[in-house]
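What follows is one chain in C-alpha cells, specifically the form predicted on its own.
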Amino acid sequence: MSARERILTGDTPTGNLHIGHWVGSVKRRVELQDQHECFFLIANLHAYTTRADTPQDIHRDCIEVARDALAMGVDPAKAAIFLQSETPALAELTYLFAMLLPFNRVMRNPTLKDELQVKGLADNYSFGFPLYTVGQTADILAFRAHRVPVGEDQVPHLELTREVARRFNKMYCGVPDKAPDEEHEQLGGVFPIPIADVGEVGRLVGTDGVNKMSKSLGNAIHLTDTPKQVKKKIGKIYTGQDSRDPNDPGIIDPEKNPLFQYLDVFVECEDTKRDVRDRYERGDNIGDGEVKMLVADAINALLDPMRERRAAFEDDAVVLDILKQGTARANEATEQTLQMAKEVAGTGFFPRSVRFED
C-alpha cells in the first residue's frame, strides 16, 4: 500500500459534468491529487439502478464524464480514473458487506429516501436501487480510502460506509468494540474508517433557484455549454420575491436570493462581492440583471480553460486508453484489499490477479 493517504470519490455517469460537480467535489479532487494517492470512480454499474434499459447511453456517458473530469484538471499521471464495471473486487465486496447491514438500516439512509422521492420511484424501484448504497461502501473501502471528497448530500452514504468498516473490523479482525475510529488499522482492522471531505459548497442551487443543480432536473450549467448558453441560463435564474423586506420593499436580503450563492462561489474579488451585497441590501440602483451579468462572466472565466483542455481529449480512443490505464491501477489496489478481506472472512482459497488484454 502506498505511504500516501488514499482518496476515493467518483460520479455516476448520468451525462456531462456541470459546475455543481466542480464546486461540490471535483475542485477538491484537483487540489488533492498532488499530495495523495487518488482514485476517481466512474460508477457505471450504479447507473443501471434507473437506466438499465439504456446501456448504450450509459456507455457513452462514461466516456463523457471522464472527458469532463480531465478537462476540469484531473491529471491521469497523478490520479487513476477508472470504471466500476471493470473492477470485479467491488462487486465481491458489495456482496460480502450486504451481509453486515440490516435491510431497514439501508432503507433509513436519508439520501436514498430523497433520491426515491426526487426520481418519482415510490415503491416502483428495482432491488438494485437500495443495493447500490451498499455498493458505494465497497467502492470506498476497496481502496482503504482515508478521505472521501463528497457533496453535502452524500455524507449519509459515507456514514453507512463507516458503519460497515467498523462492523467488519470488529467481526473478522478482532478490533475491540470501543476502539476509536483512528486506531482501527493499527489494531489489526483491514479497513480505515474514512472521513468526509465536503467541498466548499455542499449544495449548489440550480438555475431554477430552488433545487440542487442536476442534469435530470434541467437546471444545470454544463462544462460543454457555450458562453452564450451560460449567460442565457444565468439570466433565467428565478430569484423570487422572498428577498424583499415585507415592511420596506426597498430593503432586500441577499441571503434569500439564490443568485447570491453564485456570486459568493464564482466571483473571486472580495471587494466586488462586498460592494454588490451592500448596494443590493440598500436597494442602491442595482438589480438582479447586473448581478447575473457579473456571475455569468465569472463562470465563463472559470470554464474557458476547461473548454480548451476538453478539446485535447475529443478523441474517444485517447479517453479510453486513460480509463484502461486507470482501471488497471484500480484493480491492483482493490485485489490487494479483497485478498486481505477474504483471508479474515474465511472466503479466500486461491490467489488471483486481474489484467486486460492488449
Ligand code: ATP
Second form
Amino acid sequence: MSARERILTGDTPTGNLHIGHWVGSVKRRVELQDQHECFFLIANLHAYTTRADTPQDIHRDCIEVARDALAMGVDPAKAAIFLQSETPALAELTYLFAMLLPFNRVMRNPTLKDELQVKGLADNYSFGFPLYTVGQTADILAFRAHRVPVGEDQVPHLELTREVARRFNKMYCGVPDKAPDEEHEQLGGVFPIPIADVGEVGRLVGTDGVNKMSKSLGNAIHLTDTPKQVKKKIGKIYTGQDSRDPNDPGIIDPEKNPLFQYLDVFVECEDTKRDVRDRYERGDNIGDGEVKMLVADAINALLDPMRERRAAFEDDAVVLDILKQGTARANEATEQTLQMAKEVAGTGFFPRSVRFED
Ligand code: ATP
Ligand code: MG
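Let's see the other form, the form predicted in complex with the ligand, since the form predicted on its own is already up.
Below, the chain from earlier opens the complete complex, with every other chain and molecule after it.
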C-alpha cells in the first residue's frame, strides 16, 4: 500500500450495523483511518431502491448507521462520514457514467441478481434498482479512491467501477487502450482504477445459516442488540440435519454448521476452538448448546466496548453535526473531481462550489 491513499466505502441506511459489517469492512476502516484519507458514505439515496415508501425510516437510519460506525471506532477527526443525498456530484456523475455502461452489462452483475432474488423483488423492482450499481461507481470514482474496503458481495460492483474508470479515461482523457491499470493516472486519466480490499471475513453467514448476514433480511446480530438478545439469536440458530453426516447421523460435520464460522471468527482462544472442533469430529457428547454459549459470550465481549462508546453519541444533534462536517469535506473532494470530469467530457461550463447554510 502507498503511504497515503484515498479510501472510500459505505453502507446503506436500511437498519443498524451488524457483526457482518464489522468483520467484512468496518474493522478495516478503523485500521485504515490512522494513515489514509478516509471517506465513509451513508448511501441514503440507494436506500430508496427498497424503501421509497418509508422516507422517515431512511432518515432515522442515516443517523443510526453513523452512530453505529462511531461506536465501532470510526473517528470523525480522522475520517469523514457523509450523506450521499447532500453530495450532489455523486448524482451528476451517475448520470454521466450511466452512458458508459451497456444496459446488459449492468443487469449481468451477479450481486444485483442475488439481491433481487433474496429481497423477493422478482419483476417488481424499480428502474432505480439497477441504477444503484451505476451510482456506486460514481460514489467511488468521485473520490478518485484507490482502495475500497468491502465484503465479498461488493466485488462485482467494484469490477463495474473499474470498467467505468477505464472506459472514461480512454474515451475522454486519451489513455491508450492497453494501458495497465496502475498507469492510468500518470497517463492523464482522471480516475485511478480502484481496488477492492476485502475484509478478514468476506461473507459472514446470517443466523439463518443460509444467506449473507444482512440488515434487511432479519438474520443479523446488530450492534444495538442487548446481550440477552444476542444469546437468544445465537440460541435459535438451526444447525439440524445439514450438519450431520448422512452415513452416520451421530457425527456432525463442523464445516456444515454455521456456528462454526462464528466460533472461528469471534472466539479468540485457539485452544478452545481446536478442542471444540476435535470433540465434534470425534462425535463426543458436545451439544450445540455449549458452542452457542461460547459464541454468544465472545460476540458480547466484542460488542461491549462498542455499546459503551455508542452511548456517548446518544444525542442526534451531535451525530448530525459530525455528518454535516463530514459531508462538507466530501463535497470539497467530489466537486473537484466533478469539475475535472466535466472539463474532459464537454460539460464544464461554470465552475462552482457547494456550501451549506449555518
Ligand atoms: P442490505 O441488506 O440493505 O443490503 P447489508 O447488511 O448487506 O444491507 P450493506 O450496507 O449493503 O449492508 O453493506 C455495507 C458493507 O458491509 C459492504 O461493504 C458489505 O460488503 C459489507 N457487509 C455487509 N454484510 C456483510 C457480511 N455478512 N459479511 C461481510 N461483509 C458484509
Ligand atoms: Mg447489502
